[in-house]
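Next up: just one chain, as C-alpha cells, the form predicted on its own.
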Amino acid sequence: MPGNADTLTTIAALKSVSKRYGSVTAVDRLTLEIRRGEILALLGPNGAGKTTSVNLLLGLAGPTDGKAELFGRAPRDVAARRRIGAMLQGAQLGGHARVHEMLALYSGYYLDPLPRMETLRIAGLEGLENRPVVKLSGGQKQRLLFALAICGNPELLFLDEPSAGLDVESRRGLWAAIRRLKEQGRSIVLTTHYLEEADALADRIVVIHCGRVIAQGTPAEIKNTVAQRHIRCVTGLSAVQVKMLPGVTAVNSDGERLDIVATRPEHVLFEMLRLDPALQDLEVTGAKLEEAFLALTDDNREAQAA
C-alpha cells in the first residue's frame, strides 16, 4: 500500500510535450505535474488534448517533442507501469468470463495486488464475483472497470469518466471510494465531463484547451476566475425591474424568489435594498465550476480567433 509521502512530490509529469498527428497538433508544449496524494482533475472540451495527455503519461503514445515521465522513468518502463492503474473509456471486457476470473487475470500482472474481496468491496461488486460479464448491467460493468483499475494496488490511478452510466447512489458510492483511495496516499488523475464530479473530488484542476493549459488551481481558485455571483432572495421587485439594474446579467423567477446572476453583486444588492427594504431570505454564492469552465474556454477560443 502506498505510504504517506510528501504530497508535493511529483510522481508523473509532461515536460513541454507536443504531440502531432500529421498536420494536427493534439498537445502543444504542454507541461503538467501529478503530485503524490492528490486528486487532479483534467478538464477541457472535446478535442482539447485530455485523452492524448493521459495516453502520453500511460505510455500508450510517445511525444513528438518534450518528455513524459512516470515515477522518474519512461512511461513504458515495466517497473513504472506496475505502479499504476487505469480505467479508460471504450475498454472491452471479456463477454463470458466471470467477474472473479477477470480480477484474477488483471491482478496477475502486478507484484502486490489487492486481495480479491477487498477489490470487490471497494468497487461495490460484492456478491457479483461469479456473474458472467455479459450478464452485468451497464453500471455494474462500469464498477468492474473501476475494480480492474484498482486491483493492482496502484500508487497512481487514471480514471476516465468513471461515473458514466451510474445512477446517483452508485455515483456517490464511487466518489466515497475515490476519496478513501486518496486518503491512503494514492494519486488520482480524473478526466470527466461531469463538472460537479470534479468540483466534489479534485484537490487541483487543470483546464486544457487546444492542447495547452489555460488555467489551473483548486476548484475554488478556478471558480474565482469568474467575477459573477448568484443572488437568491425573496423580494417584491419584479424580474424585469431587477434585470435593468447595472451588473445584472440574468434573472430567473420562482414566485417571489429571484435567482440573479450579477458581475457586481454588492452594487446590485445595494440598489435592490434601496428599492425594496423588505427584501429577505438573501443568499449570495459564487460562480459554479461549469460557469467558470465555459468562461475560460470561451475566452481562449475568442483569443485564438482574434
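Please read all numbers here as calculations on a predicted model, not as lab measurements. Rigid core (definition): largest C-alpha set, two forms, superposition within 1.5 Å. Residue numbers count along the first chain shown, from 1. First, how it differs from the form predicted together with the partner chain.
If you fit the rigid core between these two forms, you'll see the Cα of residue 166 move by 2 angstroms or more. Superposition of the core reveals a Cα shift of 2 Å or more for residue 253 between these two forms. Relative to the superposed rigid core, residue 233 undergoes a CA displacement of at least 2 Å between these two forms.
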Given for the second form:
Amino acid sequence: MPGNADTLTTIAALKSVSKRYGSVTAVDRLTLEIRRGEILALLGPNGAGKTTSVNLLLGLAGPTDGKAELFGRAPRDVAARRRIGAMLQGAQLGGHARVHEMLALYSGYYLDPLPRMETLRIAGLEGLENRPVVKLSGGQKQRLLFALAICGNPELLFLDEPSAGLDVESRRGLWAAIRRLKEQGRSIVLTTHYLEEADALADRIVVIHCGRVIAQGTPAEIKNTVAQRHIRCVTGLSAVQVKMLPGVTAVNSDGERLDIVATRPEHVLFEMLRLDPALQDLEVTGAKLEEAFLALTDDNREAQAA
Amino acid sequence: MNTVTAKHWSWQDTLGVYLREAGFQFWELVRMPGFSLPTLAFPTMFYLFFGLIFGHSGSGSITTYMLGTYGTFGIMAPALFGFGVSVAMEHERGILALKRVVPLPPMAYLFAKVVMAMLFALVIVILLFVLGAVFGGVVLPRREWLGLAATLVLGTLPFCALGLAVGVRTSGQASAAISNLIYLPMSFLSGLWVPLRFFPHWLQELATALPAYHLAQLSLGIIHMSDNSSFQQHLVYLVVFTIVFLWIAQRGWRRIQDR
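Let's see the other form, the form predicted together with the partner chain, since the form predicted on its own is already up.
Every component of the complex follows; first up is the chain already shown.
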C-alpha cells in the first residue's frame, strides 16, 4: 500500500477540537489528521492531552468545541467503529471467561474479524486460549487487550500507551507486532511519552503539550528539534564564554569540568577547540529524552510568550 | 484488509451480537462464586428454613405464600448486584469504555445485563418452585405457576432500574455497600421475611412506599394471597417507579459516557 494515492487520504481527524472539563482545558483547539497507512505517534508528557485526544477520536469524550471525525462519520457511529480497534489505557480485564471466549465475543462485534489463531499469534497469546482471564499475569492481560483491539481486523488501530507496564522483551514483541500490522496496510495511532518508542515506530510524530500541538514531523525532524547533547570537558574557557556560543542551551561547572548542553554539539566543539586547543578530558553524551522534551516545551513557552 | 468487502451487516448479525453478549454476561456471573452462590443460596435457604421447616402446616398455604415473598426477595439480588453493581464495577475497571469503542450497539450492553439478571431470576424462581412443589406441598394451577414466574422475572426490571441508578453514580465498592443497605432493610420492611400483618401499623404504612412490597403483593395477587386486592395499584406503582429510576439512571449514564 505504500506509494498508493491512498496514503494521502485522511481517515480520521480532529478539527480545531477543544475539550474542557469544568475549568480545566484538556485539549485546546487541536487539529490532527490521521492518514491511511501511517503510524502516527502522539508524543507528550503525562497530562498533555494525548489520551483525551484519542478519547475524542473514539467518541469516548464529546468535544466541547470543534469536530471529531472517523472515516468521515461521527466517532460514535457504529459503522465507523466497525473499522477501528482500540487498546485503552487502564482497562482492567478480569472475570472467569477464558481467553478464547472473550476473543470470540469481541470478534463477534465485527463484520470480518481476523481468524482466532492469527489474533492469538499476533498478540503472542498462543497456548493461553483456555486460561481464565482472571488467571493471566499483568503482561498477558495487556496482550489480551491488544488482541481485543486487533481481533476485528481494523483499518485503524488506536493504542493508548500500549507498552505501559511491559518489560523490555514484551515491549520489543509489541513493537514487532505493530510494525507487522502496518505492513498489512493498517493505520495506527499510538500515544506514548517515550520519544524512543515514537521514533522506533512512527512515520509521523505529533508532539502535544498542554492540549496543543507544539511540533509535528517525521521522527528525524522531531529528533533534530529536540536533539541535545551533553559535552563534558576540562577547559580554560569560562562558563560565561561558552554560554555565548551559538547552539549552547546551558552550562554548568563543577569547578573542574564544564557540563555543556548543546543542540549542535559539532559546531560548539569546533568553536571551543578553536578558542582553547588545550581542551581535554572530552566526553559527549546524548541528553536524556526528558531533557529534550523540556527543551521543546520550553521553546514553545518562549515562542508563545514572544 | 478488507476495505472493499461484499459483506454487509444484517439484522441477524445484530441479533447475534445481542444474544452472545447476554449469554456471555450470564456465564460470567454464574462462574463468579461470590455472586452466584449467595444469590442462589439465600432465597432457597430462607425458603427452606422458614417455609418448609418451621412454617409447614401441611396445608401448603404458608409455603405457597412464601413463594411470592421469597421469590421477590430472590429476584432482587441479580437485579441490584448482578446488574447495578456490575455496571459500577465495569465502569471503574474501564470495561465500560472498552464496550463503548467496539461496534456494540449502545443499548446491547445494558440489554445483555438485564437479560442476564432475568435469566438468573428465572433460575431462582425455578429452584423455589421445585422446593415448594416437591417438599412444601404447594399445588397451583399451571396458569398460576406461569403467572407467578412471569411476574417475578419481569419484576427484576424496577430493581434493575434502581441498581443502575446507584451503579452509575458510585464506585464498585460503594455501590455494593449501598445496594446491600437497600436490599436487606427493604426486604424486611416489605414483609418478605415476616408477613406484614405481624408488623405495627405504622410499619405497614411505610411498606407501601417500597417497590419490593408492591412486587410481593403483585405476586401474591396472582396466587390469590395478596393482603389487599388492588392489583392495578401495585402495577402502576412499579411502572412509575421503573420509569423514574430509569430517568435518574439515564442522567448518570450520560455523565459517565463522557470521559
